[in-house]
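Single chain ahead, by itself, as structure tokens, in the form predicted alone.
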Amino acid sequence: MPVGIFDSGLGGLTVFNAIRQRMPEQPLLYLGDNKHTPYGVRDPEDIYELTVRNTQQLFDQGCDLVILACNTASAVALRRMQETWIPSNKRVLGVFVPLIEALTERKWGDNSPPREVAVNQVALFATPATVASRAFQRELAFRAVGVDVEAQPCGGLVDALEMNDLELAEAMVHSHVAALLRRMPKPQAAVLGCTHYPILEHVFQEALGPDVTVYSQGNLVAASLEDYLRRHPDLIGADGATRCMTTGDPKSVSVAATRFLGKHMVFEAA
């Protein structure tokens, strides 16, 4: 059976993209939300009634288990999805605990109490609505203390991204980051708070310089998902199949994706 990948659009690619170099075995099935990207300047209800529409789909698609490769979708929607609405035989994980296992250097599963860790000046950024939800915080505070995180709120960079204009984004970045490092003149790390970002690491990279180390998702979530089958083995698939679907218009957004992800995509309607 298929590992559900949603995004709200290209940006959970680069999710897809690791997971399938590291398990070329694993049946994989990729929902964009095209149309209604991006949703991180949308309401709290909105996101949360799209992100449940777009996952009950991959259920529908025959997905046992769904990952929100998306910060917004998880950052706003997964606990009150875990909460009030996913079905027992169904489950859907979020890409915020694989960067805190990382950031924390200690497992979820580990439940001892918070406690000091080695990096303590983190900047952290994301959409405006993730920023918004203070969910990353929220999550870090469950495993460290004496964490100083300061969010930078990235808008316009999805929108940049998506409509594959990289000079554009990449002045963004050189401005997003300015911006934080005035508030935080010495981060330790920088977390990148959307999967769109990695397309773009190598420029918050050298606007943060060599000093600070950036974390994105999507070879930590790779890895964290191969970890979770092994302990999961029934969601386990072996053809390889992969298939990608968007909401938007299916050859548009397969040109697009080609380019964003620098290798040959083709989606169907959804």
Ligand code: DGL
Given for the second form:
Amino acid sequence: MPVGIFDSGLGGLTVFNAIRQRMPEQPLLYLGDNKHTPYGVRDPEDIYELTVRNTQQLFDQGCDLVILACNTASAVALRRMQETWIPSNKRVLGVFVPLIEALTERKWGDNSPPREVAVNQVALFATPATVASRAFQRELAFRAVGVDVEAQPCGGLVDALEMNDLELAEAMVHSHVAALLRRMPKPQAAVLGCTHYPILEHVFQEALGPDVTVYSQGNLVAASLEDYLRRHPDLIGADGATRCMTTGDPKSVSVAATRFLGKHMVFEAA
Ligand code: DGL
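Can you return the structure of this protein in the form predicted together with ligand DGL rather than the form predicted alone?
Expanding to the full complex; the earlier chain stays at the top.
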């Protein structure tokens, strides 16, 4: 059976791409809710309802495991879904934890008490809803002590990337980074806490300078999924082909996705 990968739009393709490169044999089913993108400016109830609806769609298509390749959905909806909604025979994973484990030098399943780690000044770039949820700080506090997090809500950046207006997106990255550096002049690490942003990782790196280590999620989530599937072989399925679905217009989303990823992408209607 395919592993489901969900995002509000195109951003989750950065995770999809990394997983496909790492595990070419594993069928994937991508679902982008392009009709309702962006999520990052919606209220939590709205984000919860949209995430549940789309996750159900992936379950209905035969996915037993769904990855929320969307920080906004992971930050705002995942905990409530796990507590009240996910059926016992299905699994839903977010994209926060692999990133925080990398930042805090932890292996999967290391539940030892929080401890001091190498980094203590961390810049977080994410959508307004992810920043407002404080989910990143909450997950970090389970694993590390003494880490200052300065968060920058990057309003408008997802819209610019969905529209493929790279000039506008790059200008926005520079102004968001400048705003953050005014509040935290010397971060050691920067987290790209939105799956759309890795497309502009080089721009973030340039604006932050060479001394800042930039963390983005694609490879970290792919490595963590590989490890997870090794521990849950019942969820591995070699049957079925990799497909991409959208709630938006398949034609225009295929064109936008091809531009976004720099690879030929074909979407079908969800
Ligand atoms: N890729 C989503 C994320 O990681 C973007 C959210 C949005 O649609 O604003 O947060």
